[in-house]
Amino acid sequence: MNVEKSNQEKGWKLKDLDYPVPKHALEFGYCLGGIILVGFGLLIITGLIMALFFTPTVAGARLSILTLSENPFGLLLRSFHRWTAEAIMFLIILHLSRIIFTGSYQGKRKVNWFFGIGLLVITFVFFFSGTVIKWDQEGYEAYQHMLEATEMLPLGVYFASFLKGTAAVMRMFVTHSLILPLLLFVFLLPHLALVKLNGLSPLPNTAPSNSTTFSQHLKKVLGFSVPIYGLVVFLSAQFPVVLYPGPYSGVEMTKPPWIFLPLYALEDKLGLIALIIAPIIIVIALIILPYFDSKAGENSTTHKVVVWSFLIIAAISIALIIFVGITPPVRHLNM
């Protein structure tokens, strides 16, 4: 009975949950990893579904996304499926910012950042690849992007042979649905380790303080989560999303997502290598962030070059976004 017990006793309890962590983890800025990672759950149930009605194949992607689309139920799926996708990278670059602006890829927490960034990138390639495989013009488009750009690339040319003809579709949504799943829980899992093992980043220039529960900071998470994904609720069904018609070859008709409109612009004036080049700097600036800005607190002049350098940056993108947005469609394929 006693042994009985004990075992009881070191199963895991709810108020397992109510250990320490200091009071700004109530915050909606050190809430938004939780948030995006609600909506992550909620891609994968609506991803989950639309997969049983969808057909993998170049003749049939966009017949079945369009069949899907015709039942009031289904299009409303497919709009918080895609409304959901777009909010979380909105979240993500809210997250970032956070991360950059309090400087919490310093110290300990620098192997955590690197975690971050690989799951940065996975969520680029999960919208681009659930762009591809709806295989409208849209998808068609940024499909040939994708090609002709790593063709460029040293050894390019074979891994693009890989990805034409009529398995693309079938490629890509292995990718998307299977490939790019396992790789987000390999690197999700030992962020979130990490997040624990390191604690909440403190608030720059303020004494920590454990004056609130884990339990209290996921309450929080839940009552943040509900009206924003609420609000996603709300755009799908005023704001269906388009398929468009095609694809077409031959043709360039569309532009891509407002994510990657900043891309689109830079391919305007440096061709189609500005879609190879700009990530990598991006990605390789990310990585040595930690290295240059490695004095702890806001105030230290580096710290200060990263914050004013970041939103520099983001500030041409947001022009970039609106300009392109506003301006007609730019030929850039050779296709």
The other form holds:
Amino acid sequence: MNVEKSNQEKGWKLKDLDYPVPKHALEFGYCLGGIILVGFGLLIITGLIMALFFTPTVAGARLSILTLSENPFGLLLRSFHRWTAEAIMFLIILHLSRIIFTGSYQGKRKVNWFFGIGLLVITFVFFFSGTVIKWDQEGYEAYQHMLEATEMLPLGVYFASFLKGTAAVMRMFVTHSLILPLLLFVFLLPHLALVKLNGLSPLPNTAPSNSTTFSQHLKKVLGFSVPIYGLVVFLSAQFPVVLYPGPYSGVEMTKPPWIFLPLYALEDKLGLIALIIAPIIIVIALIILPYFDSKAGENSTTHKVVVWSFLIIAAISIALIIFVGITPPVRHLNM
Amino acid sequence: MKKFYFTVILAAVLLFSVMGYSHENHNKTPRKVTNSSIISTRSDTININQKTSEQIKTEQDFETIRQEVKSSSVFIVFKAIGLALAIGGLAFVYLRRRNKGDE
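Which structure goes with the form predicted together with the partner chain, now that we have seen the form predicted on its own?
First the chain shown before, then all remaining chains and molecules of the complex.
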């Protein structure tokens, strides 16, 4: 009886989440990671349901989405999936901004920063592959961009030939629904574990204090998630997502989702090579950031340089999004 | 505890026997599995109908479906739910913060 009781005591309890965390864990900026995680949970649930109705073939993909869209719940589900993905992209940019402004990549949090970069890249590929598997005009043009850009890489011709052909949608679907979720968990688990291990990054220029609990932080995350994803529900019902006509080769009539519009603008000026060079430069810049700005504290000159550089890049990106958003689509491909 | 196990086993036996019964059909004749028959194995008529509806759907404009579905009551209800969650959630967060500030 005593042994059984002591085993029960060793088991996990909800009260175990009551460990102390700094008070600023309740601030919106420090809840963003949790809100994004809630969003990923919603994407997994809606994605799993939609996968039951999806035909991952060149001939059947768009048709199966069309069939799903005939049902109000089907169209709403698809709209919610897409709008949640859009919301996550926006929240990830906010999360990244908060980390850069507070210099949370410095010191012992350097390794976690690298896992975060991995998660950022995975999320972008998630968004991209989700656009492709619809296999409408937008998806097809995105796929063609990927193929032609891949062919520019060393040995890219061989990889592109693997992506071509009738199995294209199936391979993108497997990437979107199996490979990427697995990779997400591979990067997410150490990301979360390291937050627990290192503790929440401190507020700049303030002494560390433990005055609230992790369970309070979770409640706050849920509290922020309700209005945010409630708004996503409203947007899904007010502006249901579109499905472009069946893909036609030889024309470029769509523009990519807003998050890729700065790349699209660069492609206008530099050609397809911009799709390879720009992401590589961004990822390298993010990787070397903790080495360049290693001094703790937001008052150091290097940190100010980092913050101002980030703000200028953000302003240019917003300007490019607006510019490309109001100009007609441009032809880039040789298809 | 024995009662619990007994109930679970009885429920499982009843469930599986019903499933077994529904699959018992001696009138079936073997048919070759083809691209069209794999869509539905119930009858050839359904396959023909599905082919026709597929052709129609390919020709049908998505925007027409979207506008029709968008005006359904489901969308109106979810718009209301979404707005209620967004405004209610924001108010809840704001009020809690204000109350904490008052303390």
